[in-house]
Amino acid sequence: MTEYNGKTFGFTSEQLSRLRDLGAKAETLEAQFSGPLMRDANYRQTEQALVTAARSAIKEMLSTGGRPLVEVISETLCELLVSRGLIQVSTPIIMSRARLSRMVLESDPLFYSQVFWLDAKRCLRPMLAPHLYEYMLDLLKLAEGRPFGIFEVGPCFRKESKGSRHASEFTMLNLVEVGLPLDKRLDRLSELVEAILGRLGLKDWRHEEVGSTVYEKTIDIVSCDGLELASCSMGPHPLDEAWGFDGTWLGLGFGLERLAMAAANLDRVSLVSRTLGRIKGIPLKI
């Protein structure tokens, strides 16, 4: 028997790539073995089990149907928010540079380097807020002093650095409630977060106050394992002046891929992002 002087062996880079593609959990990927033979035997057994499970899941969907988890979450939360009196809107994916500039982002070279510019005056929207500001202005004139809420769900685009929690194309849910009393905004924030995360079965979360390039200060909603699920900002805010908006507001933005990761206990956004060759995160080339 070969002795390795206490050395342990993890999966090879090729083995890790294959197991990740099949959706192996972090604890599987991080496994250590006393020798290469034991490692390779475990790899073959683990890969076969994952392939069998993937084939079974695909066969079931071919019979019963299936939907991406992000789409299910989107529909679930849209129904929830409309039932609570918020109005859903749908705005263009192409955003003008002039609207984006009102968010006072020119001073942040890093953010601007992440924008997908189509030409000198247009980009793929990196956020939903500029278009929602316009809806806030129009509805404020018609609301006759009554509080109101709007929201949008849709794709956003940023040249994000590669990582397990970021994607260049992602799905945002942004909601804004206008006209809340100043002293009620924090309570309303907790109420909305509780309702939204609770509907998805997510119970353990916390608030974290952080600095923000756009909003100066935000309240982030973080899962128990440190995954940022949402970010909240409030007005009146210095940004309002650029839009000609005068009033109180509460804004809350969720990344739906992050919510899907948390709901399904996944460690990689690639398993729930828009892609080719996968259905519900399951690879088709197995």
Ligand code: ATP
The other form holds:
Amino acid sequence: MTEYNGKTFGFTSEQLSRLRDLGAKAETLEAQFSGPLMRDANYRQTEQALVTAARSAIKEMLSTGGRPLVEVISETLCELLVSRGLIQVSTPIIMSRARLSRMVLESDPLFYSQVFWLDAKRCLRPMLAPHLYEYMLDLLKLAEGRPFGIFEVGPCFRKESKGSRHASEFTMLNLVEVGLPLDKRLDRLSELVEAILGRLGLKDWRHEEVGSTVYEKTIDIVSCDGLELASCSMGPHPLDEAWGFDGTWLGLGFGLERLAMAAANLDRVSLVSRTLGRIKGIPLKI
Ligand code: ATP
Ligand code: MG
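Having seen the form predicted on its own, I'd like the form predicted together with the ligand now, please.
Now the full complex is given, and it begins with the chain already shown.
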């Protein structure tokens, strides 16, 4: 410290970018050193250790196989939900403007500026809910008063200003249960969240009540690091009218990349989102 009058030195932006790419943890990236020589020596050592770890992880996968964490989570949760009697559906990735506009006010500039439009009438779905509403309607007629649950897991698309927690392509798990008594919805919501997060070994999370452009009021599920894992809402709800839906429901929308980040203790969505040049978050160009 004396050498530079107590001034400390962090990694340079080039060093940071390389270390980030190799998957270094936040505490490594934030390290401070008493001088540039010491910093550069530490950088070389850290970089080499990460490269060696990446090489051996890839080598192992070449013989044992491997899958993206989001795919593993998707399969685990689909099995869990189907084993609890919910029906999985798989709806088109292309969504009509007419359906989306039943969920979001056309006048909402924020939301519309986030949608990838294919043409005047169709977009890449930014959410799963409009298609699930349609299934809710069809099944409500056939369920004869029995409660039922449906869910979908699949890609959603939103134009996001860059950030470490947002990807423009991400994977949503949206689940809806219809027909529960009004006073049972909240307990059931907590039970489902606990089952889903518990299945992934996630125990440290909290509820937060927030406003939402789509649902007016939602309950967010937030990790111990303040990462939004899911948003939940309940009906009867003002949106139901546009769909002609009349009944009680509860809905949960999880981001699977966010669940993967929380489960693997990662601070960047890019390590788990759809990508080229990475397997299980490990870079191939090393
Ligand atoms: P945020 O406030 O984090 O931007 P949101 O409230 O806009 O998210 P929702 O519409 O509630 O997102 O979507 C449900 C879930 O999908 C979120 O709780 C989050 O886990 C996930 N999610 C939403 N947008 C993204 C994104 N761009 N990248 C990764 N996950 C996302
Ligand atoms: Mg939300």
